[in-house]
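Here you get one chain, nothing else, as structure tokens; it is the form predicted alone.
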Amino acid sequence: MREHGCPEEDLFSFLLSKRQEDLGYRNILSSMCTPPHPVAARAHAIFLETNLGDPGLFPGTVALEELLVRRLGTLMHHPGAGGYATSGGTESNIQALRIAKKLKPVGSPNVVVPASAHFSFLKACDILGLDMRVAPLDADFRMDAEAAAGLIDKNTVALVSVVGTTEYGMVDPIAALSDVALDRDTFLHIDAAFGGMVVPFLDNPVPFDFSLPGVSSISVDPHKMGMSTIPAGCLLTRDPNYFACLNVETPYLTVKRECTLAGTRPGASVAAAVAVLEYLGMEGMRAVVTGCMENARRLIEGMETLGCPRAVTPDVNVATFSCDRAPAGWRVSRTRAGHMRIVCMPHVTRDVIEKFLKDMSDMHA
């Protein structure tokens, strides 16, 4: 640390310099974050100095932290869902994990979640000392949901399955799932972090939430296709009392319990992610929505007709082609079976699609 402190100039002409070597979103391809709505900017801007951890000294805040669970909850079908923001789908699942652990307290605990799940699962095994059981995905990479009940026994706790995997873009089939985990008497965790805010807006949207009896619990990140500051994610959970078990003393704030993770927790994205809704609403998402599918279509086209097939016909805004190789100054990612992996955010417009086509074609010449 400097014995005397830098002048405020330097400093920000010191931070400038920083930032400008960050990449520009506009030739990033591969990433489920984007920039934030300006309405997301300008809300976070008013809330910087809020804290969720003690919420008692941020009453308004935690207002609206109870409006995004509920207004999520409304998207989930379960207006009286239990809730709360998360610093995204790492976290959320943390927490769905613990839940059903508690739950269901048994000596050598499993969970049971596809070959397609996050890597955020592998931590919070780790974590939570639970064996994970991988189920094995069908010719479209979706979970078998077959498979995954031949892999429950009586020490599962959980059984996840994902809604808009990473990797390329696929919802599990979660009605099934849902039959399984009713069955078997098993918690049943959706991960749908990028899929929840996709999905909804779709013109037929096919059924993963609490629409469905056996699903327990859902993660969903507003930092992603909500459009929000950074960090902004949710948990939802069909019983709001499940959060009970999670609890734990906190004497000296102004609460004496508190069931979150993390103690510390930004009340700005908060806000930013409530702005984003309330602003757009339905219809402003789904035409968000529609664009980005779009995008993604034309994509797919583009690229088949270059000769780069598509690995499957996503079920999201993420592409992902059988193609060695990428323009340069185009960032993209590959999936572990070496797919070339484009996620189609509202940055990437499709003038940028255009732009990236012709950049392939110019390649391939």
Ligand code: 0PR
Second form
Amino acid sequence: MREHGCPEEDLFSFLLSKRQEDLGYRNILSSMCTPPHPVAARAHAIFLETNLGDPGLFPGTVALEELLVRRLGTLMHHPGAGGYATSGGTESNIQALRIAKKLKPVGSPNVVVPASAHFSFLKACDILGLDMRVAPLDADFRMDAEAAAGLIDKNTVALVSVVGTTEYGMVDPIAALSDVALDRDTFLHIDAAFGGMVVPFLDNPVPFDFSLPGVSSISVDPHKMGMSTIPAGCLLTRDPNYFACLNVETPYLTVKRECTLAGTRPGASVAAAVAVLEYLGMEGMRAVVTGCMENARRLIEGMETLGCPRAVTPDVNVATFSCDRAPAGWRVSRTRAGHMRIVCMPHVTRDVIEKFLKDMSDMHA
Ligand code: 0PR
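Having seen the form predicted alone, could you now give me the structure of the form predicted together with the ligand?
So here's everything in the complex, that chain up top.
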């Protein structure tokens, strides 16, 4: 560290110069994050120093976390769901498997995940000492429910499936998996980190949530399609008592026990998440999601006209193509199988799509 502090102006010109090295979201087609909604940024600033890790000091912020859980629980057809605000999908997935493992103490525990599972499950299995059994996908990149059932045995502590897969934007056959979970008496965790804030706002949403009796827990991330500030995730459980098995004693805090993974936890991004939900309501969220889906469809149609066929018709706003090259200046990503992948987030407006298609077309000319 410097012996003497530097002048504020120098400091901020340094910080701003670093910030300018960042890419603006404008040409980023590869991200599941997006600039926060203006009301999220405004709410975040008000709650900057709040710490949900010591709830007794911030009862107002705690009430907002409870409101977030209630709103998302209701969106997932279970107003009485248990839950808390996590740092994102990774923490939610780790904590869900931690609960599942505690609920079923066996010698050598395993979990069954689809081949499309996010890499956070590799971390979860490593930390928790779980053997990861990978179920294959069908031709449309959805988890094969029958194959998954075949991998479950007496040591299986959880079955995992995805609503809005990271790579192809697919929704697994949750209704069939819910039946499997009930039939085999297995904990079913739904990773809806991305799709949880998309599917409920589609025209004819497929049931994927607590409306299906076999679903035990759900990850849903406000910092993705919820347009909150980072970090804002949420883990929801059918039974609020599930969290008790994670409790550790916290002798010198304002509360006596804590079930979260993180200790000190931001209240600012939780207030931001609530702000977006309250400000937009169902109607506003439907408008955002409808726009993103329309843009994804326009992109797919445009790319196919240019000779780049879709890999699959996605269930959410992630579009994938057989296409070797992207025009200069654009950030796209690649799936493990090599498909070009574009996430049609709210910042990827119709204008942006048309510009991208124009650059694609110029490149092919
Ligand atoms: N589950 C699913 C289905 C996900 O897609 C992701 C992240 C996670 C869990 C983990 O969530 P956290 O990253 O919040 O812990 N999916 C994106 C991905 O890995 C995250 C991301 C976001 C990556 C923005 C890049 C980026 O610019 O692709």
